[in-house]
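Only one chain is shown below, in structure tokens, and it's the form predicted on its own.
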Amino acid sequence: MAKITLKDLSHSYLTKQSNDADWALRGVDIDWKDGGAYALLGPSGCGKTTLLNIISGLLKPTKGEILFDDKDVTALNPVERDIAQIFQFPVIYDTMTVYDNLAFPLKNRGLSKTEIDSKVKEIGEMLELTSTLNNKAAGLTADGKQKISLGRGLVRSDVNVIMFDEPLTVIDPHLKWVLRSKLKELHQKINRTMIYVTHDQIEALTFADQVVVMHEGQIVQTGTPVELFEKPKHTFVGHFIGSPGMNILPCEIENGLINFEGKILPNNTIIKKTNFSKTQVGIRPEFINFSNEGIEVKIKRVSNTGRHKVIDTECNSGIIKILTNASVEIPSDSVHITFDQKYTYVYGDDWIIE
């Protein structure tokens, strides 16, 4: 296991860089504790896999350093870094049995038959593969094959970090929850540093203790699932996390206060800096309430999702989504709403103003 430190890391696939768009990664600084469970979360093309491949040694960064336990490993190859990487599609040997697939990394490292047998059976039991250990891997379903890939990464006890690159993409939706829960359980048992790359917020938030949200090659926020939901530091985090995402609407700053739709909104911060090209107010649908006063909106649509209702309302500044319990009676036309002060934030050029 290892503590992982990334210092001022940037990477470009181009020989020359003239603007931010030429960089796949920009100014990444990370300090991950030994034994933690971490997720890299963001849409396709944001730099997640590039960052993962730099940590593993498959890519050398254009700038910056990678340290394992404070030792500079930037120039080392993947073998020298002692990492295990599980990819999006299962990498297994179809002609081998499940047992031999799991044993393969251990045989390559010269472990005794007794040690190999003990480790393979232990991981086989953890992943519920015991009954298929003597079966050929070719006959397994996609989720069974991906379990083998997971097992090949988990079976080694000498790795500094185990990395997962969207490992549940090929898994049927109803099995994803089972495997996500299993991975969390395995992390708690073996206590190794794990990094999980995904574009799926549910996967990231249920697996990781700390989630790194990436956008256009940058880290826009690192935090616990609760921190990312309750206090997005960037408008992208507000949009990307949550269903529906955060309402982000244009506003004005007057005397350090938020002016929205001609009304001063309660806010937790006196805003001192005002020289932004744009300012916006952010509030999650969960933290908006119907009221006898406040901002007047028109009800445009109500969607019943079972336990909740998602209400699309409209004001002069745009659409405002509200999330309520399914039992709440919804007015048919106009209504007034208020924002919960604790969860009302103001953003300048997409970054939270604090």
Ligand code: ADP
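Residue numbers count along the first chain shown, from 1. In this text, the rigid core denotes the largest set of C-alpha atoms whose superposition between the two forms falls within 1.5 Å. Source: prediction; values computed, not measured. What changes on going to the form predicted together with the named molecule:
- Annotation for Gly144: C-alpha shift of 2 angstroms or more between the two forms, rigid core superposed.
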Contents of the next structure:
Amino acid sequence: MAKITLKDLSHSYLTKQSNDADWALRGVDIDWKDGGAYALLGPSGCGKTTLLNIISGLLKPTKGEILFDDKDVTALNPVERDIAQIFQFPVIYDTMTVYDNLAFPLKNRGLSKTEIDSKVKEIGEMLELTSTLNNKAAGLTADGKQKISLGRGLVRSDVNVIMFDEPLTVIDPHLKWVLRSKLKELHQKINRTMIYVTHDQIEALTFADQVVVMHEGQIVQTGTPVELFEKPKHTFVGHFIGSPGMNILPCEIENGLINFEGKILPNNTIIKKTNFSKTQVGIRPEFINFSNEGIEVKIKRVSNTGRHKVIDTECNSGIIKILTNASVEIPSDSVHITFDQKYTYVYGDDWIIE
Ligand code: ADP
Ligand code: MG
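Output the structure of the form predicted together with the named molecule; the preceding block shows the form predicted on its own.
What follows is the entire complex, opening with the chain shown before.
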């Protein structure tokens, strides 16, 4: 296992770059400690696979360095880096049995028959493949094949890091849930550095202790699930994490204070810098209260999810979503709302102002 450090990593698939959009990755700095469980979270196209392929050595970065345990591995090929990588779609040998597929990476490392047998059975059991071990892989469903792929990545105990690239994409929803908790359990058991790539916030937040949120080739925030929820450092994190996401609306900065809808909002900091091209206030739907004072909004729509109500309200600046317990009575017409000061943030050109 290893600690993984990425230093000022940038990558472009083009030979010449003229603007930010020409880069698949921009200025990525990461310090992942040995044995940690990490998730890389972001929408399709934000650079997740590019980053994994750079860590595994399938791709050479345009700029920057990769270190394993402080040793520069940038010039090493994938085999020399000793990594297990599990791809989005199954990579298995159809003509071999499930058993032989799982045993293959171990045979390659020259393990004894008994060592191989005990490892294969352990992983087989964990992934609920025991009853199919002697079947040919060709006959399995997409789910079953991807479980073998996972197994092949997990059998070796001598790898520096195990990386999963959206591994549950082809898995049936109910099994997805089972495998997700199994991977978490497995991490706790074998304590190996794991990197889990996904566009699904629930997958990322349940698997990882630390989540790295990516947006357009950049890391916009690294934090625990709670940190990402409570204090988004970038408007993208506000939008992307949470359901519904954070309300982000235009505001003005006046003498260091937030002016929203003609009212000064209670704020945690005096804002010093003012030369932004846009400023916005961010508040999660969970942290808005009905009140006798504050901002006047019109109720547009109420949806009841059973446990919660989501209320779409409208003011001059746009739609504000509010989340309440299902038992709260919602006025039918217009209402005043206030924002919980502790969770009210202001963003300058999409980055939090502190
Ligand atoms: P993700 O895995 O987050 O969906 P990728 O790392 O696959 O994102 O892609 C990041 C960006 O790089 C995208 O704009 C994508 O179109 C581009 N890209 C990915 N692979 C290649 C490639 N082999 N050649 C050219 N562009 C690529
Ligand atoms: Mg990808």
